[in-house]
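The chain below stands alone and is given as structure tokens, in the form predicted on its own.
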Amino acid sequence: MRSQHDSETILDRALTAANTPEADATFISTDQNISRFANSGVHQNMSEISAALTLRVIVDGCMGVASTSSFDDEGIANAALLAHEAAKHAGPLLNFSGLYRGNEPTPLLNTFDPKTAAVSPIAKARALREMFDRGRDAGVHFAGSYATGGSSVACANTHGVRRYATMSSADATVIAIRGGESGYATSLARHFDDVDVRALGDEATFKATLKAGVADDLQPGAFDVILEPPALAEVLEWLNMIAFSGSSFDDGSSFFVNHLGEKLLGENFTLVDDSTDDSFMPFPFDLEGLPKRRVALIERGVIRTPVVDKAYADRLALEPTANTWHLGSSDHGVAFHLAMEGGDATREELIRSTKHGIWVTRFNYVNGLLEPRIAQMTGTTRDGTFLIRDGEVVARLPNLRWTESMVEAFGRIEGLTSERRRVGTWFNHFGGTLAPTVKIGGWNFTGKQELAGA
């Protein structure tokens, strides 16, 4: 990680090289370690120190962006030339009033834990060994990954905006395998102590061994479904791309279009972008330098706003939402801290309330592009799918294929847990998803999964 002084020095040199009144830049430096494991043994340990500078220029109303990992004068000058060249070939920004101007304070958040940033591979290996030993006693072996690290994040523009923060993260995903059955668990946090791989191993083992040897099958149809946080995170990530972004709103493909202020989903469905929650994955500003705040995307079923960067806030005549996470993003706004509100139930209560249904650990092979205007998606279940009958889990089910409109499904929520869990993903360096376990009526299952190895 780079110090604030080093980061701001590099940014100032980049803005000088940009040689234009409208320019901004980001500098991100990361030191991370990833331990990957399979067959209950660590097979790869990778440590990486990386840094990247991204420079954006606005010339004659057109935007150009370039990135570099070379921070000497020549490297920065080349990036500036490339950014100017890209601007020459870009179309003009519609109604753009200029880059962000302001000195509003950012929220005071606990984003960095030195212990997490400095965790040694040996410390992680010891925790994993305990998990492996416990799994061996239960007849399972494990696969997955366990990552920790720290980053420094800085941004600046030609209007005097300067931001700097450090952040740490710990992220573990565990798959327990017992013969042809498997279970899954995952966790994400700013603090190493909040990701307990032993507990994740126990949870994955529970899913891999629950109703062992008792299998059933179902004919295609609509069933009550209980979706755990990893399953919800998968569909919410797709919604991020096809419904919540500035570009999807602008091109008319989002179901938000023509529905702002309207109740389109269930009253018990609220989804926000919130990096100001210290219990989630806090971070104080976006990469245009705007202070972060809680932004309601869908509130009690009512469509509120897409997330937008400064350019698309101006283009669409919307309030900026501070959702720029890459200066060259074609999404023009991404919700990197999706938080779905919970309810007052427990998972066990949701199961007991189900007459005939399916309990799903997570989804795989999801395709969210079937019909974005109703958020129709298809996918398969994976790593723990169970049949519920008369309020009890009675059998394991094979991986099942489903096809469902999320607009319709989130209008049929019958219960939510008070407990919510954090779920990470490979493309989101800053945050993740915070979600409860949810019961939804009439989820459409179309048969067994068709793809070998899914």
Second form
Amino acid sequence: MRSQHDSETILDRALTAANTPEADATFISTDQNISRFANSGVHQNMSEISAALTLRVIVDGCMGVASTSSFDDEGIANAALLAHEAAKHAGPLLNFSGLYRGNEPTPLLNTFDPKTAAVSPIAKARALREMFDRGRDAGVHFAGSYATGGSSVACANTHGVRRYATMSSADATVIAIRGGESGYATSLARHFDDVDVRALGDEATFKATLKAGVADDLQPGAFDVILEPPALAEVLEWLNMIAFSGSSFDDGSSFFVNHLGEKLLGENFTLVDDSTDDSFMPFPFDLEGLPKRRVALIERGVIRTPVVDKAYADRLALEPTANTWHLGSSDHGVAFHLAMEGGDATREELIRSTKHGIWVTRFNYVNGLLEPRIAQMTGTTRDGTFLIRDGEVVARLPNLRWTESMVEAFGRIEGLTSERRRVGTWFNHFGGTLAPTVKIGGWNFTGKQELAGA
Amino acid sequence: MKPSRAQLGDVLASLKDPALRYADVRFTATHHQDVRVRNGEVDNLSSDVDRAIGVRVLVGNGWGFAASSDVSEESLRLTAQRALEVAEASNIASTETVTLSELEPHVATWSSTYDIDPWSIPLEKKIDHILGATDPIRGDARIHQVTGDLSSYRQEKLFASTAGSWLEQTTTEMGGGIEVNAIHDGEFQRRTYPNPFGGDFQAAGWEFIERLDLPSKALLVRDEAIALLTAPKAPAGRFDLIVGSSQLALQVHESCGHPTELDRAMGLEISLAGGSFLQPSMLGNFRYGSELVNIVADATLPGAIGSFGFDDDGVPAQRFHLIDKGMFVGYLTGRDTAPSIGRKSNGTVRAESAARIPIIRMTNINLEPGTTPLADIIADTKRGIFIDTNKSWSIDDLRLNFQFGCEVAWEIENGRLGRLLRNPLYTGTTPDFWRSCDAVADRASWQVWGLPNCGKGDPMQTMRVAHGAPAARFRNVEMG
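Form predicted in complex with its partner chain, following the form predicted on its own:
Next comes the full complex, this chain leading.
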């Protein structure tokens, strides 16, 4: 991780090399360690120190972007040359009022824990070894990953905006396996102490062994479903791409189009982008330097706003939402801190209230491109799918395929837990998803995992 | 900027651990240049140069890997020491004995070929070309957005290992495509050429973009996008399905390429991407498909983006069967996985860059062509659907239950293509689907499709792979 002084020096050199009245740059450095394990043994273990500079120039209203991992004079000069070459051939940004000038204060947040950034691979290996040993006693073996690290994030522009923050993260996923049955648990936090892999191992083991050997089967159809946070998070991540981004709003594929201010989803569905919540994955600014704030995307079922970068805020005449996480990105805004409001139930209450339904731990390989205008998605379940009858979990089910419109499904939420959990994802290094467990009526299951005639 | 052979050799020599069994060091310089136009304007122009070093060690039975974007000599030395420290940690929590398959040392240089260097083409010419291809599509009120993409990619790679290998490889690629979004009366349709998500990709230069002939396809793409707005919805039910080359390439990718990765079958990738229904006990005795189904892995195919000279274990590129006359006969393997099935590595281990751990990746996974002309297969189909160009993909964690949505389909009635159909999707179970294959079209419909975005690993690694596929017919497939 680079210091504020080092980061700002590199940014200043980049802005000088840009040699234009309007330019901005980001410099991100990361030290991370990822331990992957399978069959209760660490099989991949990596340590990475990386840094990247991205420079954007605006020339006569036209934008060009270049990135490099070489920060000597030649590397920075080359990046500036490439950015200028790109801007020279680009078309002018529509209605662009220029790079961010506000320089308002950013929220004071607890983004960094030195202990988390510095935890050693050996300390993690010892914790994993303990989890493996406990699993052996329970008759399960484990697969998963355990990542820790720290990053410095800096951005600056030619209008005097200067931002610098450090952030730490710990992220673990654990799958417990016994025979053909498995369970899953995951956790994400800014603080290492909030991610206890041994506890995750116990939780995954509970799911892997619950109703072990008691299997049932179902014909495809509509069932009440209880979705745990990892399942919900994958759906919300897809909505990010197909509905919430500036580009999906602009290209006409988002279900937000022509519906701002309209109630399309249920009264009990509220989704915000919020990196100012210290209990989530706090971060104070976006990479254009705008201060982060809580932005409601969907409020009590009413469509509020897509998330946008500065260029698309101007283009679409929307309020800036501070959602740039890579300069020049084609998504033109993405919500990296999705937080869904919870309710007042517990998971056990949701199960007890279900006459005939399915309890889902997580989804696999969701795809949201079927019919984006209704957010129709498909995916399968995995690592713990259970049948509920008369309020009791009675059997394990095979992994099931489902196909469902999220616009419709989020109008059928019958209950939400007050407890919410943080879930990470591979493409989001700044935040994650904060979600409750929800009960949704009439979820459309369309098939199942089976190997006939093997 | 680029380490010398002597410097990489010094790094290997600096690894002082009595339990060291193997080590390699890699350097990569990866160049991307992307041009995107949108509705007659340049929407995005970006250039990226990424340099990285990575050191991998096997100490006892613990692997250690360390990487850095600082490629200086000092950083190389420190990175090597960190790799040893990581391996020490792995040994605390490793439980299995690592066996590496045999390897001959190689000293070689390999490059993909091109006629016209992508970086020799001025940006202005690239922009003019893609604007010229997309401009004719605009003008109809139903056409909401037209985009065009051109991508240039080059990766230079150095590899040195304690097995005695020294390898220099360079891959150069180009890709391009166009996409049309049409909207009318609340209906949204997207049509692309030649493929979605940036188009098609080859290990080639500017000549590939010229061969794509994007300008001549533009109006057809526009007309189909508009026609799809009012086309009847594809029916649900069971149909004989002819899958076009482009979609079948992705079917091969998802339902054959991934499940034949041995690391998946061994459970090594289960936490993120999942496992595989194809278990080692099924090798040689499991009927994966009909006798017409022959699928090969071919890392030697010229022009395909899954080709290379040597993998990131230093094993030479190879061609071999995964599925032979419908029988499951092979896995994609690496040096540390192949011994578990009593075989030698067949050279499929790659990393996105030197900053990532090499893992088993698809190369070019190809469905071999059959002998029947596509026109004859259509003529021989009484009632069916012809489907092509992927829109949506999903498959379960063992690669059994899949569902694919496509951009376009046509009815087949009495051996003739009929009405255009919108929003087609089909679903099934991998072996049932491939066993229902009763016709594979000949080489005239066989095409190699480049997919530069195959995701696997943690941290996620995006790999460049390709698939050759003809059209083929599958009986009694569930649609809708």
